[in-house]
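Listed next as structure tokens is one chain, alone, in the form predicted alone.
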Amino acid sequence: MSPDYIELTYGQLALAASLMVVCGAISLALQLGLERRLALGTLRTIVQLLLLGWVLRWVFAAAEQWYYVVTLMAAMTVVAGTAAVRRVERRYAGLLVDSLLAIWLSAWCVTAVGAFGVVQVPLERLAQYGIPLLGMVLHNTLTGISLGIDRLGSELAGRRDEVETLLALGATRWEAAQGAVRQAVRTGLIPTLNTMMVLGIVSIPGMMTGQLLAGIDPIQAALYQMVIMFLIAAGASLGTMTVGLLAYRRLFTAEHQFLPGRLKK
């Protein structure tokens, strides 16, 4: 029995990749200087996704050994937590630990609710559902954490005089820092909220598109996409709030003193 979707060959992949050659030619013609980045991005996309496909094929085949699935999910989480702080401008000692802890707690809790509470995935199908769900939640959570922690550092550095004045006047460390923490959480949630505002109007989301191509009923595809968006929003929100609070506790002492020296640009 043939699958409900149209299978692609490597030749068809090459045809699609040839569009990137057109993009490179446009870059050359307009002297944009993007040829190298386009070539590198194309190569990395092909290599990384093919590797992922082969790994997932092997994991799906060994799905009964749940520890293979959990090991892969743990590796994905570590990579996401590391990537979240890679481009943060102002760092402090313990930032990577905070990022890993925040993304692990938020993404895994949200994914567990989605997989076992909402979709009610049998344990033997954890690989099929859990890995894609966690991957989507991780991607958006790391974006929220990265934006949030970067904004928190900028806010505290830019408002140092205001924070220290509030502390000198008797404010608690939370009263002095809450404005910066709130701005950080708001910034971290902007991409997710913007996406939610235009779902189904400006674009068809990636997961829904994939299910439609696979022949899933459009209503079922829409329901799955709604669940995914709620999981993504929850993961980004919890992750950004968690890392903001962890950073706040590292940058302020229990004696209500601000430690700006810990923020390194």
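We call the rigid core the largest set of C-alpha positions that still match within 1.5 Å between the two forms. Residue numbers count along the first chain shown, from 1. This is a predicted model, so every value here is computed, not measured. What changes on going to the form predicted in complex with the partner chain:
With the core superposed, residue 39 shows a C-alpha displacement of at least 2 Å between these two forms. Superposition on the rigid core between these two forms places the CA atom of residue 12 2 Å or more away from its counterpart.
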Contents of the next structure:
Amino acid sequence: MSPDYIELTYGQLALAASLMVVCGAISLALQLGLERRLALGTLRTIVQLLLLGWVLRWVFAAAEQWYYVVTLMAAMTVVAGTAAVRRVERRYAGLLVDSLLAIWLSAWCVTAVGAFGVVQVPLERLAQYGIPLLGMVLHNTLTGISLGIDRLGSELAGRRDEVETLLALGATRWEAAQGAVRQAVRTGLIPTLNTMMVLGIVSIPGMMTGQLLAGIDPIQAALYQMVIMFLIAAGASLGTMTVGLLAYRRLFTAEHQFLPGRLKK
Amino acid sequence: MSGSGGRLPTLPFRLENRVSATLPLIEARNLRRRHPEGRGWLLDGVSVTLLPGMRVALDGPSGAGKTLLLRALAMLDPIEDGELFWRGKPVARAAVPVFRSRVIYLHQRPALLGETVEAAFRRPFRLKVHGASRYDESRIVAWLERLGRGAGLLRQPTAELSGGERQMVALLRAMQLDPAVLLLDEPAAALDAPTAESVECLVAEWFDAAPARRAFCWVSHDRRQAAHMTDRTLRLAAGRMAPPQEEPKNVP
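Pass me the form predicted in complex with the partner chain as well; I've looked at the form predicted alone already.
Entire complex below, previous chain first.
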């Protein structure tokens, strides 16, 4: 595509990786015990990213077959939805379904708006734009959902007496759950909001760095970064709220009853 | 249990509709609740009728299902089988909060919800169902004075209250909402004798304000308390109603 950047060779990669060898040597000399983890990290970085590069090259080459692109996107979404609930402490039956539903709904809607509405990507270039966009949105939605659902479980378990008392006094299930749901959604959004606050002050954001290296005009790069930031924030908010509502519907019946027994450690 | 799902027609009530005084406030038929791990029934076909003016003591060994029964009567737990009627009609899903504003279940260990006692009293009025009524401080203060406490208690942080004070506050919080039915889950169990008597006084006062329209069910192991607070005793054993051990006392 754009020739306006310096191509790298595997030799140059090896040169950069040799920095890791230097770090390993220091670790050995000072007996920090980090060599093994450094080696593993280096290896995983190389293998994972080369694999990603090859998969993307293959999908980009087959980009006129849009269903290859969509299949890859679906796979990315399932992996993200599963990862989001992996470390959730208090679980309930249906948690994985809720997470997948929430991440799919929010990330795909937001990415569609971004790709087709804002950037106006033509369908034949969906691979080049859609996959990186979705990837960034997924990553942040995953974090939001993961933090939000974890917090919702601990809030509802911790506020059990409060929820029960409110219901007994005539609260609707929403009135009884509101405090916990609100707290959960806020928690899920903290990382995204923090990022927005310091964006461009502490460091040049990753995607903008990439575009600058590829020779794109800094203002254009900044515009792209802003669009991405809003997509990310929208995805994380939507995803966290959706999963909060889905979980709330599973833990409260339509008769305004609270089912704390469904939350299991 | 759900609004539309009443299997039995409301036939038995048509007769009683003519004599509105005898229309039960709550009628529960054959309530069944399964053990969550599938080991039998926690409530095994319990039927209860609460007519206006009834003061019922609920007794039975621990684990008999007394708390579960009261919670089921307030529709706080899902039940597997059985029916519940409020003034002769099943309660629709959307009407459950209104039902619970008329039939208030008081927890053994109530949460007070608020920094101060006053905030705790005000909290229910922020619920939609109580939106039409307002917090009336003079009423609360009058009750507090009856208990030998002043308005000063209102400013006290809820975190500093004793167990007995918490029970009193929870009871007054419910009473200010003028419910028709109170379901009291051992409200005096953790209290010293004078405080327990205060709680009894308050419940009696609430009931006597409109005995033709109110009823309560009180879980108590205390025979003395049951004898002077209530006019009949229901016994629960292993999730079933036990046959009465004594004739209902005839208290006017």
